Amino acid sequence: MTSRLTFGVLGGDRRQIALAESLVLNGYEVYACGFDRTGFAADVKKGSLDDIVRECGIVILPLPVTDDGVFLKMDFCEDKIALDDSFAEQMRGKRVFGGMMERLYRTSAAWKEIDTADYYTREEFAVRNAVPTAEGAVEIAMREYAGTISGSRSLVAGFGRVGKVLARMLRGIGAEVTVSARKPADLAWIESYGYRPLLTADIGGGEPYDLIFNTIPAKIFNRRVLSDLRGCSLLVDLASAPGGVDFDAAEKIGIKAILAPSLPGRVAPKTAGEIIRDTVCHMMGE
């Protein structure tokens, strides 16, 4: 019989994993199914698609959804699950959380009369996932840059969340920080906070600088930019889709260009699945 607070954990990466194990560690009974190549340290019950159905009163999507539009994403298992009017179907009672929804929205129409919420929208996930990002951008740089960050002539490009995590960090290794931003308010605080501000329309007017951290989705380092950019060993893309760098120009160029795209799941999985969780909690409380 199905239980208003029993979660179904459906697909996924580490992130779910690492949901899916919180949750029961939270006292909840948790079932979790597109997990076949990997194991669980809490008491999660592994499942099938049909005992969600039948357990499980609020199921937690993935992030993404989906990959492609079509197939649940299940990075643990080879068998798929269509995303179709039959998968909205078995939907209808549940409260059902995903992230970046707008896709399987599209699968069926069924979908405008299911409980549905999108915990990839909320402010306070975001905020807690730059912190995540951040961390995953420095280990790369510390990875991939010949020198130190410490002395590094580092630049953010944006001032979001993840650009004032990022510069915060940056700093306290002991990198030179200029920060860029569109706004005189953002610059304003940018200069307030010991950061060297730049306009980011300014950027590549043959300023050198070391590291370049791209926060920023829009084609801001195209062609042009990057061919005026002197001395850059290593320019890092956190940026969403589409992303803000020409990378075939950059390699032309000799920049190394990395597309970083979801850290927190790749470097934090623990730390990315309970923000999920917490999110996901908060919303329900609401």
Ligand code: NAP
Second form
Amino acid sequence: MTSRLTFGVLGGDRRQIALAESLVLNGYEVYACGFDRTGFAADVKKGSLDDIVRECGIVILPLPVTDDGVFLKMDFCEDKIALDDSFAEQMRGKRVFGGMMERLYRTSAAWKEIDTADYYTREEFAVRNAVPTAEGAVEIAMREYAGTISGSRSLVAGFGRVGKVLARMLRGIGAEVTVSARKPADLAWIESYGYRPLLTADIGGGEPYDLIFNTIPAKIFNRRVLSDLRGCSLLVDLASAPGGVDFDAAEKIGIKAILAPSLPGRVAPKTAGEIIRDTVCHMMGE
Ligand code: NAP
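Please could you give me the other form, the form predicted together with the ligand, since above is the form predicted on its own?
And the full complex, kicking off with our chain again.
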């Protein structure tokens, strides 16, 4: 019989494995579907979609719910679950959580009548997710840059959640940190934290950097700006698609540029899964 407090973890990547395990460790009964090619460290019940429909009152979908807009994201299973009217109808009567849910809503009109919520849009999710994102950026720089971060001239473009956490980490390792922003208040905060403030519009104005990390989801690093940053050894683009870097121009100019999406799931699936768990639990509490 369906229990409101039995969780169904349906599809996803290593974050959802950690999510399912941590829910079990918190005392919940958890069914998981879409993980045929992997195991669980805790007592997660591997099941089918039918098992989840029958047993679970709460269903947690992955982040993103779908990559292609047609099938549920399932990295550990050959079978596919189509996102269509039939899938939506099976979720009727349940509380359904997921990440980037607008992609799911486009697959069936029935979602309008189903109790859904998007954990990806929550501020606490984005703030906590900034930590594994920043650690992933530092890991890329350590791997790809021939020098040390310590003593490097590092630029962080953007002073949002990721920019703030990353700037703090880089300085902790000993980098000379410049941070760009467009709002005077942010520039004042950047200065007060002891970083070098730079107006985003002035990036490429002659200052040399060894490492650049972009967090701005707009094409700031275009051909003109990149030509002015010719001496830069590595540019890591963290911003979501379409990103902030003209990669063709970077290659022609000779700047090694790396697009680095989905870092939390790649570098810290355990923490990323726990962040999803905590966010869903907050939303349920409300
Ligand atoms: P955020 O808090 O919204 O920060 C974005 C920053 O970019 C802010 O400083 C913002 O300035 C600035 N910005 C936005 N549009 C701009 C424009 N047109 N011109 C100049 N500055 C602009 O976002 P976040 O949470 O730090 O995330 C940053 C990006 O990383 C997003 O695209 C996010 O989706 C992505 N992300 C990637 C990963 C990954 O694994 N790679 C993980 C998490 C997030 P204002 O405050 O003035 O608007």
